[in-house]
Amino acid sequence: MIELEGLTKHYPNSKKPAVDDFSLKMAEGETCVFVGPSGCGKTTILRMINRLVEPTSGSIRIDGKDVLSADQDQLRRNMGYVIQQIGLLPHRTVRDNVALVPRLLGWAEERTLKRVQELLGLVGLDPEETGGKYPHQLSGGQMQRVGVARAMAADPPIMLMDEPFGAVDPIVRSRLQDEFLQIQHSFNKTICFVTHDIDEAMKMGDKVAIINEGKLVQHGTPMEVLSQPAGPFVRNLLGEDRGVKLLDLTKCQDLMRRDEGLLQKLQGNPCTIGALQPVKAALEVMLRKDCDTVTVLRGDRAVGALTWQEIKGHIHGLSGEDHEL
């Protein structure tokens, strides 16, 4: 869906390019998260995709078509754009903010208002209660939801998201992330997502692009990046709890032992976990209840067991390193 080839941006009076020979392909329906330290070029890449910033050299193709020869206004109307500062128009109601792009595209008013109602409900806002309010009457989390709804209003195939949940507190942020993942599961957009938070990158991305000093350092699935980091820079970015992050990507049912004899011995075990829960959750149960084996349940039925040593061995097998848990 999106192909970046040799993308470079060099600002006047700057010794180094902001983006340096950057090449990447994103498949249709994929969420690719750009992650790296502040000033590494990730936002510049995002802004070059919809031509808010013009590249110095290189090419950008969307669905095989050259973006650099396209009409800029038409290009942007076919992309949802969500930023950390949200950017809602303060003198317009929530309803009018969400309706902005459909009206620019000439949608019939009945169709536009129906879409607004649908989207506000989708992002967890009551259309009747919220639609007539102005941005200053909303909380930060509510404004962020309206920003996401506005970006999706005209049903664009591509969404660009620049630290979209960075301005809200951690609890609201986690809830917004979960809600957006559910929305993405239903609508299957192609999403470029910028963050400086490595945990958010691992949670949100089908693929993760790690960027430093304008260059692509590593690109792969969260599991590939966590288990095979490309050098010291990526290891430092992932943090010392890389082994625990690996556990977040593995379900208990994928690691459990199906041992009838062991399950017999574990009858009445107070340490239990759902089969679809991440292994990290099983580890938390072990620590909280001071046990070294959890019984894995599917519904009320015991289907397997998971031990502390198996978890440690799993991490070692993925990363080739011994991690302290």
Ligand SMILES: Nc1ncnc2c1ncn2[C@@H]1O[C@H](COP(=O)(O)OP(=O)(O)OP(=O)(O)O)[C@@H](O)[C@H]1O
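Take the two forms, find the largest set of C-alpha atoms that superpose within 1.5 Å, and that set is the rigid core. Residue numbers count along the first chain shown, from 1. These figures come from a predicted structure and were not determined experimentally. Compared with the form predicted in complex with this ligand:
- Superposition on the rigid core between these two forms places the CA atom of E128 2 Å or more away from its counterpart.
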Contents of the next structure:
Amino acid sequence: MIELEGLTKHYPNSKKPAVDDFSLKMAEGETCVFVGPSGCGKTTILRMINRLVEPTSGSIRIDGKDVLSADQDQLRRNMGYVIQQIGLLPHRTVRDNVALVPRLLGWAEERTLKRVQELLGLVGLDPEETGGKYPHQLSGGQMQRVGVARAMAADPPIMLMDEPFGAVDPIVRSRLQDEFLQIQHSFNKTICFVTHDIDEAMKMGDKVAIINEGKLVQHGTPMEVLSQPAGPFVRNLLGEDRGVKLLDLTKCQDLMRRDEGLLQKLQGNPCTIGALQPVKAALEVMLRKDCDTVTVLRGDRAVGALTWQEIKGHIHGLSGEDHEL
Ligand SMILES: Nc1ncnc2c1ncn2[C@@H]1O[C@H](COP(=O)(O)OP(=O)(O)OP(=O)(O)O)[C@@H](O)[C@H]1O
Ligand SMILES: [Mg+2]
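For comparison with the form predicted alone, produce the structure of the form predicted in complex with this ligand.
Below is the entire complex, every chain and molecule, led by the chain shown above.
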């Protein structure tokens, strides 16, 4: 759906390009997370996709059509953009901020207001309480949610989200991420999501694009990146607990042993875990209950077992090196 090819941006008066020969393909309905240190070019890439910044060279195609020759208004209507600094209009209410694009598109007022209600609810804000407030009367996290609601208002097929959850505390952030993942599953939009939080990248991305100094360093699924980091930069970004992150992405049902004999022996085992839980949660049960085998349950039926040794073996096999758990 989105193809970036040889994309380069050289800002005037700067020695190095902000984005340097960057190529990437995103499939329809996919969430691609751009992650990398401050100043590596993430915002510049998003701004080139919706033409707020003109590339120095290279091409951008959406559905096979060249963006650089497309009609700018048309283009931006197809893309919801959550900007890094939120960017709500200060003298307009929350309701009017969210209604901005539908009104530009000439929607009937009734339809627009209905959509605003729906979206505020979706991002966890009470439409009655919040709709009439002005941005300065909101907390940073609430403003961010309004920003997300505004970007989604006209239901664009593409969403560009620049650190959309950057201004909230870890607990609210985690809730917003979960809500957003649910929304994403039901709406199936193509999303470019920028963050510099590697854990957020692993959680939100179908694919992750790791960027350093304007260059694409690695592109792949979170599992691919975690199990085969392309060199020291990626390894460093992923951190010491790469093994634990891998366990967070692997479900118990994918690793468990379906051994009837063993399950018989484990009857009454107080250490249990749900089949869809991450393996990391199984490890936590083992540590908490001081046991080395957990019974994996689907509903209340035992469907498999996981041992400490097997989990360790799995980590070593995936990452091809020793890991301290
Ligand atoms: N309008 C501009 N003029 C000149 N240089 C710019 C401009 N905008 C960005 N840059 C430079 O381009 C580089 C990339 O900036 P960009 O905003 O894309 O980084 P980023 O990855 O989004 O960083 P952050 O995580 O801090 O938001 C930086 O070195 C920045 O100083
Ligand atoms: Mg940025």
